[in-house]
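Given next, in structure tokens, is a single chain: the form predicted on its own.
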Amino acid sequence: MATHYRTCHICEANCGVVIETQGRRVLSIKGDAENPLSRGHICPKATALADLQDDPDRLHKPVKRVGDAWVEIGWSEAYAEIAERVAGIRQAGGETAMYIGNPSAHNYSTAAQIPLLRKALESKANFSASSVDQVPHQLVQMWVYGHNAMFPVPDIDRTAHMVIIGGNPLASNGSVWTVPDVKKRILALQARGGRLTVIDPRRTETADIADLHHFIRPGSDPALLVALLLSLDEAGLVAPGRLGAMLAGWDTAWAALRRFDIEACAAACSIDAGDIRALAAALGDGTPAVVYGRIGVSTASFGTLNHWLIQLVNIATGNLDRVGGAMFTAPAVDLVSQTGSGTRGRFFSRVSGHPELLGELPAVAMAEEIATPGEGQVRALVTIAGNPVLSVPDGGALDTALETIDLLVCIDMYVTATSTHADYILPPCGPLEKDHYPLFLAPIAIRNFANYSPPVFEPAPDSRSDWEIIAELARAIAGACGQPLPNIVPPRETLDRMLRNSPRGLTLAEVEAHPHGLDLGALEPRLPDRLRTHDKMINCAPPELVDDLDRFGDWLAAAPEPGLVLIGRRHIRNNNSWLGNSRRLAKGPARCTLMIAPADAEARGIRDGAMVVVTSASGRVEVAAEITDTVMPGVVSMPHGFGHGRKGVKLSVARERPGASINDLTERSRIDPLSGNAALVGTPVSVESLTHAVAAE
């Protein structure tokens, strides 16, 4: 028996695990009590490491589509054929594109290789899961602090009051906030006399243990945040403190905000004005506090505006860059000092004119860029660890578009709803055959830490890691297209160089010497030195955001749309669409249900557990109803990550309970125009009993 110390890479919590093995068999996976970040905590997802490694549905060799069948093919042959086809498509005037899925953020080794493939493809049509997730954070950080990777992290272990808007860390383990063992941290906050306030259209698992929960109308977050700021102003509680000397455009921001009215904003967000004033008074009482907004405020039509207003609230209360507030990390690998600040609007999408952001176009544009004829039409697509048919709005449209594309190459372990359309699937080795470093997630952790995990197992014969597949494919395409062959640097060498070039000056050997993880200390104030704006000031009034208040004003003046609106949700045993084939995670009560409030169900003659039809402008799904008072009236909720029942999907466990895909209902036209992020929150839907729908048909 052998014992291995590792970081679980499945979600953002990065919990330390102890894995016991015998030969190539995993005997147990337990929490690592000596890990300084997770302190022995793990969630059920950690056990799925073994399920992913040993999944009988996982592909082990490259496969090529021949008619309706998958035929194994050698690596060199696959690279050569793909490269030849890419060259032919480009010579014919077709555009090539890439889509990068969520798991890539958990795999440091691909970070340096993906740019090589982008260069070889010579494509501007780059897409990723970021624009159905967190790019509003990054755009605000680029404009306000001078770099897209300057994430303020809630200092939960030292705060007196935490306000969570549209986040459910008990299910997500954080999300753009690496915070393992979050439930115990919340209980510790309450035990020391602090409090937690949750604002969400659903009484989530996190709201259940909060001191206070407010329902909020989906998509109305800027109304709450503007009202909070105006309430602070009204009460004389605006006190930036030491931040005052760093604030540029502060008066401009307030001049733009003061045209709004607290009562009107309160009515729009369905939270009583008195409750908003009380919350503002609590945030402005001088004790350490922090406002954290996540997926519910990011995936909304005002996603970027929401995150700007959250920054203003934390600044106005003096809680930015303060112990117990929103703080900036000092990670072992400092991406801020080693990467560009970010770009927006260098080019635009061909069909709808969406501006580029951070080198990518919005994922909502992918289907139309494939399906719309004309110069620059995307005729070849490479996906890396992504399943956009299930994760991008209007998945049905993308499903249809992929049937027409000339070449689809998927770097994926499985035949999924997306890769079922592929011409070639290039499967990486198992997750325990790779090393790991939290390159993107350590910089958003609640403590400064570093942890390198060597592979648990040697790679199986003739297998490839993701980074090798990407790098070798890039070389093949570059060669076929007459480009210079890229220089491939092994990821460990790149990681060591990035560690050495960061302010802490560590080496990979020094990090490796701490198998349980290297604790680099609590977060400390870092401003103004950390700022990357040209004048080393906090830009409080980016013109684009000030202008977007006009759009908010128009929304505020309009009458709310009647009917039901849809929101998503997640569960601790799920992680997007990529854990659906783990039997130990899939077991238990069915989780793909439509939560609906009792009054809304009664009005439609819907019984608990009965099948209902949910319809939007994009599509129609059938799902079981779950009548519950945990959702506010007028709101229904479906989880994301389901829908594995599509034709051709080869996931035996997931197909037993495929569920319905929420993204067959979300709409490509509903976006945040500043960031291009999908507005998944608040999709208008109708719901009726399946029996009624069948009778009507």
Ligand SMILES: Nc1nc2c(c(=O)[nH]1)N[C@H]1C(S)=C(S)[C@@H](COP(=O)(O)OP(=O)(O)OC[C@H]3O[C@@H](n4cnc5c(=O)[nH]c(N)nc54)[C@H](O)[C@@H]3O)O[C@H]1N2
Second form
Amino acid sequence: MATHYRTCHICEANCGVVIETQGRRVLSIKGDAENPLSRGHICPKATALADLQDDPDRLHKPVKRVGDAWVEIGWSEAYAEIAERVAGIRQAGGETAMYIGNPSAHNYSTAAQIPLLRKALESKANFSASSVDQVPHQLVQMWVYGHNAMFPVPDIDRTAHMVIIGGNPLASNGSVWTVPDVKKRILALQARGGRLTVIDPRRTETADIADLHHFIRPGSDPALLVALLLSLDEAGLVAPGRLGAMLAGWDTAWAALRRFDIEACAAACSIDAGDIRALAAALGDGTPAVVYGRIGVSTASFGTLNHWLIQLVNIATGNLDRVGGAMFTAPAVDLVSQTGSGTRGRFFSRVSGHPELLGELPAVAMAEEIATPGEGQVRALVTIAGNPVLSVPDGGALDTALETIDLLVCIDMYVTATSTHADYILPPCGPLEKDHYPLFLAPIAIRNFANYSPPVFEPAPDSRSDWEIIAELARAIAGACGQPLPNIVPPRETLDRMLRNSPRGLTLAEVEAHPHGLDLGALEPRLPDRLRTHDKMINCAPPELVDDLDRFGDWLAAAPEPGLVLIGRRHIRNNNSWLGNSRRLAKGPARCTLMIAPADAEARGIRDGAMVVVTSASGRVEVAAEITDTVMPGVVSMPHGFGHGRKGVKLSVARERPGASINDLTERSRIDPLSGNAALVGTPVSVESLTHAVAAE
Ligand SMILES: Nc1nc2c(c(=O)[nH]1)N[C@H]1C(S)=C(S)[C@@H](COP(=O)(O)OP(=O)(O)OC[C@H]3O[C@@H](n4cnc5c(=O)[nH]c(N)nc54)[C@H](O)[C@@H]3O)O[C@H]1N2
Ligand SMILES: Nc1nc2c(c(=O)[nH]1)N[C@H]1C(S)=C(S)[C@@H](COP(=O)(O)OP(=O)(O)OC[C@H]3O[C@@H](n4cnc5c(=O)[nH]c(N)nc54)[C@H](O)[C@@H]3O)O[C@H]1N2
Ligand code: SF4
Ligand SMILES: [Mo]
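Here we have the form predicted on its own; I need the corresponding form predicted together with the named molecule.
Whole complex next, starting from this chain.
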């Protein structure tokens, strides 16, 4: 028997786990009580690490599509064939593209090699899950603080009032906020006399333990945030304190905001003006408080505006860079000092002219870049740890586009809704055969910490880690395209260099000496030194955002659209599209349901549990109704990551209850124009019972 200390890499919480093994068998996975950050906490998904490792549906060797069949092929042969086809496509004027999925952000070694493949593919059409997720945070940070990676982290352990807008950490375990054991931290906040307020169109698991919850009309968050700012102003509670000396454009921001009216904003977001004034009074009472917004406000048409307004609220109340407020970390690998500050608009997408952001084009543009003929048409796509057919809006359009692409290569261990279209699937080794460092997660954690996990098992013979696949493929493509061969640096060396080059100057060996993780202390105020703006000031009024208030004003003046709108949700036992094949996690009541408020169900003659047809401008799905007063009237909620019944998908457990994909309903045209992020929330839909729909047909 052997005991291994490790970090669970499945979600952003990055909990410490203790894994007991015998030979290549996992005997148990438990929380590591000595991990300074997670303190023994784990969630049910941790056990899925073993299920993933041992899943009989997992591919172990590269496969190639021959007709309708998958045929195993050697690694070198696969690389050579792919490289030759890429070279051919490029010679014929086709563009080659990449889509990088979410697990890549949980895999430092993958992230370290991606630039090699990007270079070899010479592609401008780089897409990732970031543009169905967090790019609005990064754009605001780039403009306001001078670096896209300057994520302000809610200091939950020391705050007196936390306001969560559009996040459900009790299901998600926190996001853009590495906060393992979040429920206990919320209970501790309340036990010390503090409060949690939740703003969400659904009374979520987090709202259930909150002191106060307000329903909000989906997509209307800027109205709440503007009204909050105006209420602070009205009550004379704008008090940035020591931040005052660091603020540029403060008066410009206020001048732009003061044209709006609290009552009109309150009506638009369906929260009582008195409640908004009360929330402002609480936030402005001088005690440490923090406003945090996540997926519900990021994946919205005003995603970037929302995050700017959240910064302004935290600044106006003196809670930015304050103990108990929104704080900046001092991580062991400091991405702020090791990477560029960020770019936007250096080039534009071919079909719709979307500006590049952080080197990438929005995922909403993928299907049209593949399907629209002309020079620069994407004819080859490499996906790395992604399942965009189920994850990006109007997945049906991408599904169709991938039928016609010349070459699809998927680096994934499963035949998924996306990789079913592949010409080659290149599967990485199991999750416990890789090492781990929380490269992107430690910098957003509630304490400064570092933690290196060695692999639990020796890699299986002739298997490859993602980084090896990416590097070897990059080398083969560079060779076939007549480029200089890339120099492949093992990721551990890159990590060691990044640690040494960061202000803390640690080495990998020093981090490795702490198998439970190295605690580097509580967060401390870091401004103004940390700012990366040219003038070392907080840029409170980026012109693009001030201008975006005009778009908000137009929206405010327009009458709200009648009818139902669709939002998403997460469940503690799922992770995006890819844990549905663990029997342990999949058991229990069916999760892919359409939550609908009692009055909305009654008006449509819908019974609880009955199948309904949901229709949007993009498509139509059938799903079981779940009548519940936990969703706001006028709103329906459905989880994403389902829809495994598509042709060819080889996920035998997930296929037993495949569910439908919410992204067959979301629309490619609904975006936040500043960041290009998909507006996944607030899709207009109609819902009717399946029996009515069939009778009508
Ligand atoms: N409607 C709606 N859509 C959404 C969201 C929403 O809230 N609502 N959320 C969005 C968000 S936040 C995100 S991040 C995206 C996620 O979008 P994606 O990243 O495209 O999708 P995932 O479901 O995370 O798929 C991950 C894929 O990687 C594979 N995989 C897992 N681990 C590894 C690994 O270590 N190596 C390799 N090579 N492959 C691996 C899995 O088998 C799976 O096929 O979905 C987005 N889509
Ligand atoms: N168990 C589990 N954990 C996960 C994931 C998972 O799939 N499962 N995915 C991981 C990933 S990739 C991410 S990005 C994070 C996301 O982490 P979170 O942001 O916490 O994700 P959600 O649980 O989707 O919470 C979003 C909330 O926004 C609400 N909402 C929808 N529309 C609006 C709106 O217009 N305004 C407001 N104010 N709220 C709205 C929804 O009702 C929902 O409760 O979770 C991560 N952790
Ligand atoms: S909360 Fe996230 S990191 Fe922690 S055990 Fe669960 S899946 Fe793993
Ligand atoms: Mo995400």
